[in-house]
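Only one chain is given next, in structure tokens, and it is the form predicted on its own.
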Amino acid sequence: MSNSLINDVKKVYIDTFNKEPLLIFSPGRINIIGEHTDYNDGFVFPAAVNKGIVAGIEKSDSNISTAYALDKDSKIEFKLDELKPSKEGSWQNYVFGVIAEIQNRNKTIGNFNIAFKGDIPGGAGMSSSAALENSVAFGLNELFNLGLSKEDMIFISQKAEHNYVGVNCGIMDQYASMFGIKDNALHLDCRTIKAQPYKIDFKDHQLMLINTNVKHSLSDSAYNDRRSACESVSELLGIKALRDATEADLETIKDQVAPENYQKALFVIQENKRTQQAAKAIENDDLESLGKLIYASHDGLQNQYKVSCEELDFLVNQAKGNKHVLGARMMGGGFGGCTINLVAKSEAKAFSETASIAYKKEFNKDCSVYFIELSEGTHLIK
């Protein structure tokens, strides 16, 4: 988390509201493996990172509340008892949704002012939305002594996204952002909401992100569409979620499902297994196997789940052509955003440069490279 970000938020807050705010950092996240498994009650392997959102929050003396998105230079005033979703795609829905869900739990909050700014690249698939939701939930809990646990807060954030943003997301993003542990990834069981932390020391390798800087617009509707495909296959199988299915179970209903939905369900079952194998590989310091699993994950996302795009596939192919990269895949919901790459430290810079040049030549567009550190989850900045 950068000090300049903290100083910016603090200064603007004091200039705007004449009060010293409580300051909260809420991180974005990466996911090593386990994509689209979270809403199927499966396993995921995320980690909080050192890019995120800093929010300043304090009680307001007036009869209205204000939210100020510094990045967008956009400020909105609202009454707590008159909340309703703004038009689709508005940043304030993340804030309103959290307030509404807290009120739905019969918790009383008073008027407040919040200002926030982040350094998570937009559209990178690093969950800036979950970071924002968590910072609002955490801040209001601190400010008004609501007695919410961190687990309560992540469900509030998730419901905000379902009911105000219109994305029927799983729990991974909110969990990773809230519960992150420095230098650890969290092997999270999305059914029990319990995670096993794994100390990440890739020795002479590291994780590197390459952002395609594209966001193809079908992502939200395509996401909800895949979710309902998974749910309908689960229903046919008479199970709660695809997490409970084996490939053999899926075979038994093959003739009752459209071939593309069969492939989607097969991907989820296989990806869930890969995520568990990845935990073993990390435990055994077996980076070769981890890399193969990461490549296999991309292959499934591209060809079975069909949430990749040509820019992501191009970057993964660049990685495959470089013996210093052990694994690469698209990360996040899909249709744009980042690839995550497991690359030799000594060769990371060279690989990022050759991939960037090739990408520019292919798409006449720049990609962006991020080196990240695994960080602590949502917390008060002392």
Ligand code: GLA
Given for the second form:
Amino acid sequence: MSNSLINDVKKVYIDTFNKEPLLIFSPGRINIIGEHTDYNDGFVFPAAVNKGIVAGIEKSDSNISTAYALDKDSKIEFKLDELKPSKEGSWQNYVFGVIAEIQNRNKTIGNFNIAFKGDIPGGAGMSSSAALENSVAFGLNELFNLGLSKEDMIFISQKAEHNYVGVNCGIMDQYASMFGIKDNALHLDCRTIKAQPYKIDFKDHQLMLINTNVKHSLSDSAYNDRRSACESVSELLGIKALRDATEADLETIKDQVAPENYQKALFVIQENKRTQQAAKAIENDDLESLGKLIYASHDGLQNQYKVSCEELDFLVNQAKGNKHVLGARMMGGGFGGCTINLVAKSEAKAFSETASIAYKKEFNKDCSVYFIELSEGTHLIK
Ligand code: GLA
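Got the form predicted on its own; any chance of the form predicted in complex with this ligand too?
Whole complex next, starting from this chain.
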């Protein structure tokens, strides 16, 4: 968490609203493995990181509330009893959505002002949206003593995303951002919402992100389509979610589903298995196996689930061509954002430089490299 971010938010808040705010840090996340499994009640393996959103929040004395996105230099006033979704893609939907979901639970809040700023690049697949939603939920809970548990808050954030943003996301991002533990990744069961923390110390290896700096359009509708496809296959199988299916089960209905959807469901079943195998590999300090699972995850995301793009595939191929990278894959919803790489510490910088040069040559644009630390989840800044 960067001190300059905290100081910026505090200063602007006081200059704008003449009050000292409560300050909240809400992190973004990485995900080691387990992609598109969360909304299938499966397993994921995310961790909160030291990049995120700092929000300042306090009660307002007027009959109006204000949200101020410092990064966008955009300030908007609103009335709490007149909320509705703004046009698609507007940042205020993350704020409005959380307020509306809190109100839906018959909790009463008063007027307030919030200002926020972040250092997670948008579209990086690092969940800047969940970080923002959680910061609003957490801040309002503190300010108005709503008595919400952290689990309540993540479901509020998720519903905001469904109903105001229009993405039918799973629970991974909100969970990881809220419940992150320093130096740990969370092996989360998305059915029970219980996670097992894993201390991540890969000795002479580390995780490194490379951002393609692209976000292809239509990614939201493609996401929702895939979720529906998974749900229709589980309905055919007569189960609650694909988490309950084996490859053999899927085989029994193969001729009743379109080949593309068969591949998608197969991916989910396999990815869910890989995620559990990855947990075992980490327990056994078996980074070779972990790396292979990560490469296999990318292969499935690219060829079966079809949520990758040429920029991501290019970076993963760069990794495959370097024997010091044990595994690499696209991370998050897909269609852009980052790859996550499991790379030898001594070679990480050299690999990132070679890959960056090759990327620039291929696409005539820059990628960005992030070395991240695993951090604590959403919390008050004292
Ligand atoms: C996005 C969603 C998550 C999850 C991932 C894919 O980040 O918000 O719920 O589905 O995509 O694993």
